[in-house]
Structures are given as structure tokens and as C-alpha cells.
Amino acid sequence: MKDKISLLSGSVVETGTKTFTSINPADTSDTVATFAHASRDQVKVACERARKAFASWKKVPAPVRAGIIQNWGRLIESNKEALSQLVSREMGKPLREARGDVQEAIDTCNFFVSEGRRLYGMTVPSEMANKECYTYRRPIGVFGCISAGNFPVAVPSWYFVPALLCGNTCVWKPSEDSPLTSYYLTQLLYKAGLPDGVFSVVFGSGAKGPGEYLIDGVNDGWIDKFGFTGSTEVGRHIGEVCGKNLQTPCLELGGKNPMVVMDDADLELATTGALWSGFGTAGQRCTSLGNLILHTQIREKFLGMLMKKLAAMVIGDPANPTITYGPMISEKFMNDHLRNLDKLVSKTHKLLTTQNGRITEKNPWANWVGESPDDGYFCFPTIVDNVTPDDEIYRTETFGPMFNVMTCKNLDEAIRLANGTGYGLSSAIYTNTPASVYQWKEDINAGMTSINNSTTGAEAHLPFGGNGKSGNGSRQSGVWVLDQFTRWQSVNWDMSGKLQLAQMDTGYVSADLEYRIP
């Protein structure tokens, strides 16, 4: 952006000085756009303006805030080739993945378009005459927000648009991995008529730079509600915040996703479910496979058929349709990835892969496609096997094209070994024995999981979110999410003319309680 934009809001648009750069990180020469860090007073003026466009914004009937859902739906789907080519060069997505990324904003836009209408409280029955009960839900206030990067489009779409339909108004702070996706998203929704204010973006860093000076507004008075998507450590931190000032965020943070593969799986599917669970967006999921735990009966013949997968899996350029995943999505990501490699395992560990770190010219992989390897962020798939519970791998998340192999002997064991993480996002069971499937679903303590399918993949009208560290107990998505935007207000409409007392003047009717039946 030629601007240097720090912050956005509606029409008015603030720029700054300190500047980042977004670079394409499957070609580190391709600059996408330069944005500038917001300051703190830009911030809190961004929160003002909704603080301010929130007393009209919340009058606005529920089912024209919706209609502005669906406009932003559309104006989403008539740009969805150009919203995805520009997530896949900004983030290296391969553009198959992008496309879904930006087609899941449009499901939850169209998911939500009915809610508008069906924001219900409830006529409750009195216990007095003459007396009228209802309850209703209403918009919490200014709604500030950090999401991470991985998933540009898809997951603002899950906070804003209930958040929005809600009646709430919102400051965000989006990941400077993708500022421009950012800047396109925001411009669609103001040109789907959302009035100026109720909707501000500031630009920047996390630590020391906008992210921060959101978070501290929630000390400051600023916001009422906070959404955070990214790691347990900061998610933490967000939590103890809100707790101080007695508010409740959304968290939606890291995982160790486990996938167990008992001895009646269909390989076939289970070995293809892994990879793609494993080195789908590099690894770069919340959701991403950590530990899979294979029964002991097929560990040999699932491990021989895997090896064989991954030597055919394809590397490269995200805009080839044949690759299963690009590069890493920044220079962080990738030392990130690095640092675990050399951190995490250990001479008791096993690599399977006999190529690992940054893939280069120089140490190529086979099946490599595009232009050079040393352009980008690019790394090689790793399993690591002979992982046990007393190690440091098993219980981090490493966020990489990266995961951990163990084995059970039995279904009791494997639940122990997926659950013992401490995370509670993903999980997945390959079976085919009914009892097996019944028995996983009732003591895993992830909240989501899947039976003969990956650990990854959500639609838009499921729940989404963990447990323990890897969130709060909140859920984005379908219904649920509602219940995250919204306060319910009860109230009692007494036309009596009169003071009633509940639980004194009622007028109940006492039993005989002497009769007997002769």
C-alpha cells in the first residue's frame, strides 16, 4: 500500500511512520504491501469511534444488521478468485486451500444471514396475574480482536459476522502476515454498507505495537469483549486480563491433535488421512496432526505404506494444483520450525525422514516444483518416531510440517496417550468397530473430533474450539457462537397496579396433604 495505512475505519483512513513489509514468503523477492504499525492513540481512537457508532449500531433491527451480512457474503463470493490468489501469495497457501479459506467466510456469511431473524428470547410464564416475562439477548458493546495469520479469511469471518450480527462493534488487529488480505476483506464490508466506526482496523505488530495496546484497553475501558486466535502462552495472558476485569474472551489457541489408527482401519484412508492432517498448510493449523498413535498389530504395514505417500507428495509453488503443501508462512515461522527440530528431538527419537530442516537447492526435495527453493520459506516433511509421554515433543505444539508416532496395544491406552497432551482441540479415530467409535467419542476431551477422517477441516454451522490449553470452553461457529456476543437480559412487565412480592404473593394452592386413599 502506497499509503503506509496504520489504521481503517470506514472513510477514514490514518497512517503512521514505522512501517512492515508483507512479502510473499514463496518468493522473499516479491514485496506485497507495506503497512505502518498503529501507536497506542490511534488504537484508542479506533475504540472511541466504536464506542460511539455502538449506540446506534445495537438499534439497528437484527435482520438489516444481517442483511449487511449478506451483502458482505456476496461481495466475498463475486471476489473470491482474487481474495484467494492474494492469500496464497501473501501467506503461501497452495491456492486450492486458499480458495476454501475464503469460501468458508461465505458460508458462515450465508449461515448467518437467517440468524438475523432468529435472535429469540423467550415469553416466560409468570407465577403472578396480571405479570409478563420475557428474556432477550443483547450486544455486549466494542469487541476488540487478534487473529493469527494461517487462516486470513475464514477465521475473522467466524468472530465478525456473529460479532456483527450480534449488534457489537469491533476494533481488529489482524496478523502483519496478512495485512493486504486484511485490507480487501474490510474494504468489501464497508462497501456491503456497514456505517462508519462500527468496524476499525489497526495494523501492526503484536508485542510492543497495536496488539498490546488492545489488550491493555481492556484495562483502560476500551473493550468489552475480546476474541483471540493464536498461541496458549499469549491466550493466557488475554485470559488473565479479562479475568481481572471480569469479562470473558474468546480463545481459540493451540493444540497437540492426536490420531489414533486401531488395528481394523482401513489404511488406505487412515495413511492419506495422516498426511494430509500432518502437511496440509505445511502443518500451519491449529488443528494440525501431533501425535499419531498407531495399535500395535498394523504399526509396521500403516508405517511402510506412509513412508511411501510422502516420498510421492509434491513441494513447491502454492499456485502449482499438484503440491501438498508450499513454504512456511514467514521467516519467524520457519526458524520456528528449526529451532524445534534441533530442540525437541533427541537421540532416543527416530526420524523416519532422512531429509529435515529447509529445503534448498543444494538439498533439494525429489518431487519439487516451481522455481528455486532458496526463494522461499520451504521445509521438508518430518515424523518423528520412538516418541514417548515423558517426552517434551509429545505435549508441544510444534506448528510445522512436523508430527510425533506412538503406539498402544489397546483403545484404553491410545485415549490415555490422546489426552494426556494437556490440549484439547482436535482429534481423530480410524475404526470400523462400532463399539471403539462409541467409546472414543465419549472420553476424548477435545472438543471436535472425527472418525475416519483428518483432524482438520471445519464447516461453518459446527462448533469450533478446545479445551484445557487450547481455549476457554468459548466456540466460534454455528448457534453456539451467539452465546459469546450477546448478554441475556430478563424482564418483568407488572400490570397489575400493584406491588407483588415474588415468592410472597403468589397465589399457589395448598393440597390435603392428610387424605389418604382408605
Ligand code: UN1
Given for the second form:
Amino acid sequence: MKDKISLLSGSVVETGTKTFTSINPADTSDTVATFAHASRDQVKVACERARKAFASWKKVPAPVRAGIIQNWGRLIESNKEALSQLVSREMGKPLREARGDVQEAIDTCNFFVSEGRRLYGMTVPSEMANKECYTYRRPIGVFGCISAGNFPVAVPSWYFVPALLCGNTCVWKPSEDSPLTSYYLTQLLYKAGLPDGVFSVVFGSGAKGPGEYLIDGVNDGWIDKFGFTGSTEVGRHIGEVCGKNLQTPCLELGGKNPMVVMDDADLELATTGALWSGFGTAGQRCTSLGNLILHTQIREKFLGMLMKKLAAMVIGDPANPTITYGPMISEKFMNDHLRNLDKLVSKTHKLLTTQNGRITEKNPWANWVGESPDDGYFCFPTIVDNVTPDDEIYRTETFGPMFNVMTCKNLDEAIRLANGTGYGLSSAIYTNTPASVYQWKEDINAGMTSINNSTTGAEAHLPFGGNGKSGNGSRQSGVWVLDQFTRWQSVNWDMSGKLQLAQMDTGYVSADLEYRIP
Ligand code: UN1
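Given the form predicted on its own above, I would also like to look at the protein as it appears in the form predicted in complex with the named molecule.
Now the complete complex, all chains and molecules, led by this one.
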């Protein structure tokens, strides 16, 4: 049944001939599933079904829609282990993290269930008698979404839970790296009681495939709202297409996330935080550490401690609970990483790590766990020192297990370096001086910042998103995301039985402005 599926749309399931396989990146002999690239016609069918379903879905009372979200959350929870195992098998993140990925979706459902009983508008006084004013949140229509493979459960839930709750219908193009996870996540949504046509999945590639057709669908009038998590380059293109059509997409793009360690920091904490920020998920989070900015006073001591912890780090089999990270998501991500090492690291830089690139049986990582590293796409952790603001590597997102080291003399310089990359997604500072924290919070140009914590690990009910090249100012999660999936409508209801003119037929009383206190 799951073979060669290209369109999944409730009762309508279609297959395709141009197939692609999902492969376990920790063991490439393990083919997880074969799906097919959806055709342009199939994307159109999905959008048409969504358009048709919108008329009735928006009329379903919000608490009833929220009931389906609640069911979805419960179903995800009761399938948490199987789904987590599948996430880990399909895209390679450690099982512990895969469980977190799934938990984030459960949290998101839980958060939004009661929002179905709010979705508050306001009653607003009128400036005229016998007239009432109100505001309502109205759904937007058909929501088209392209998501990435690094968070195949959490990030889609950030989009679809609020989108559906608010009364929109959806067409989803999930990552080619996690089709089976997307398939089951969608099956659980159907089992939760979602009416036919409200939610469809089109499988396959982005470029020259369903992703591209879905973006074109904005021009074709198929889509009313777009959501995208992925590269800045593709995000910019989506922004252009949506802008031309007077739409504002939700764009969650790249990052070059800085972490500053000041001279008063707890170095034990900061070294652990830096390693996790840089190498958790093999650096394949948009919130992963990009530039580590060390105060000159603690630089040498910090690096000594860091390299010691790095040497003890365990890499390998995603199911092994002791690992920090497993394989790259796919061969493409590994090759991109290898190309970055080749292209971006220059003679002026100093590699603090002696082994870089691909981990193999011939060139193994000392603390390797699992079968042969040759079975999968495993890479060494890389730390690049002596990076300056003039270097391309300083401002280029690398999305792999590598980060840069830079040095600063004071907080002003640290903030300049942190803000200079053009990105502004996540960030972190380690310091114990309240005044430094205060200045940092005010001056760091990032959508998210951590004090004495990792650059990664945003919680499900806080606004998530970035500035600059990291997005277009949209935010996901928490109550703030409601503004992405609804439009405000103001209503004024006149019961006076006559045409009352705003600003003119008011009962404003004039003051005696000549009066002066004696
Ligand atoms: C992403 O990398 O696209 O904050 C999302 C974090 C996770 C989500 C990352 N909760 O690291």
C-alpha cells in the first residue's frame, strides 16, 4: 500500500512512476520505503480538494476542529515510540532526540487544543449610538507547505496544528528524506477524524517536482498562504512569488547562530553548551551553533576544556543512548558538508580538529559505537579557529557538524561579531553579569536568544523565527502564530435604523479651550 505513493489525500491515494527511495542514513543497505514524485496534476488535485473542503471546514466550530487536534495529539502519543524509531531510522537523528521531535508535536497539539475554545476576537465600542463593533479571526484558505527533513514531526506540527485549528485546509510537500514518517503522521491525522480533502500530502522533490509545482500554485491561484522551512535561497524565491501575489508567507530559513562566552562565564557549562549547540543532530538544525565567540581572557582555557570534552564525545549508531550524534540526514547533506570543508576552510584558518570529513573504517572516530561507519553517512566534528568577519565561512550557513571560533575583547565587539553575518535566527551568551545579559538581550539582532544555554532547543510554545536572512519576520508556535493563519475582520453592526456616518454623526462635545486657570 505504501509503495510508490505520490498523493495521499484522505480517501484518494494515487501512485506515480517516477520513484524515489528513503534510505536509512546510518545503514544504507536498509531501504525504508519507496515513494513517487507527485505530478503537477496531482498537486493541482490536492489543491482543488483543499479549496473545496475549505468551504465546509471553516464552518466547523473551532472547538470541534480542536477536538480533532486533540485526537491527533493522543494518537501521536500512543504511537510515540514507533514514530520515534521511524524518525531515527529514516533521517538518522539519535533515538533520544527523535523522541523529543515527536514530543514537540504532542506539546504543540496540547497547547492548541484549548485555543479552539478561545481564538478570541474583541467587542469594541463604537463612536456612535446603537452600533456595535467586533473583531474576528477568519481563516485564510488553502495553506501550502514545504518542510525540511531535520525535524520531520515537530516542525510540520508547528504549521499544521494552528493552520487546521484556525480553519484552513492544507497541502503538504514533506522532505524527500522523511516520506514514511510524513505518511504515518498524516495517517494519524486522518484517524483523528479529519474530513476528507482537508489535508493532502504530495510526495517528492522540491526543484522540478511537487515542491516547485506547489510554489507555482501561488501564481495559479491554488494557494492562499505559504509556509516554508529550508534554505534562504528557496525562501527568497517563495517570498518573491508570494509578494507578487500580495501574500505574506511564513518563512523559516537559515541561520549562522552565534554563541558568546564572556570572561565571567561558567566554563564547564559553556563548553558543554557549545558542543551540544554545534554537534547535536550533527549540526543539522537551523538553530545550530555557527560562530563561537570567545572572550580573550578565557579563550585558551575554554578551548582546552572544549577539546577534551570533544575527544570524549561518542558518535555512531543512532539507537545507542551514549552518542552525541549519528549520521548526516542523507548523502546530499554529507556531500554538502564535505564541499563546505573544501571550499570554506582556507589557509588562514586553523583546524582545531585533526580528523575532518567522512568517518570510515580506515579513518575511524576513537569513540565510535555501532557497526561499520562505512555503512552510513557519518562525519567527524570540525572546529575552525582564526575566523574573521571577512571570511566567507563567517557568514555562510554550513548545516553540518562544524562551527567557527572567533575572539573578542569585550561585549561590544562580541555583539558586533554576533550581528554581522546577516542572519538573525538563534543566539546564546554565557555570562553571569546581569548588565551584560541586559545589553545582550537588547542589542542582539536575533529572533531567539539563550542565556547560559544552547543555541538550540526552543520550546514549543515560544515564538520561533528569525530576522535578516533567517526569515521574513514571521513567527511560528505559541499564540503568536495565530496571526499567520488568520486574518482579522472588523465588523460594525448598526441598529439605529438610519445611515450614521463615522467621524461626522458622532456626539462629540466641544470643550471651552479659551478657559485658563486663574
Ligand atoms: C529547525 O532546526 O528547523 O530549537 C527547528 C530547536 C528545535 C527546533 C529546530 N526545537 O533546536
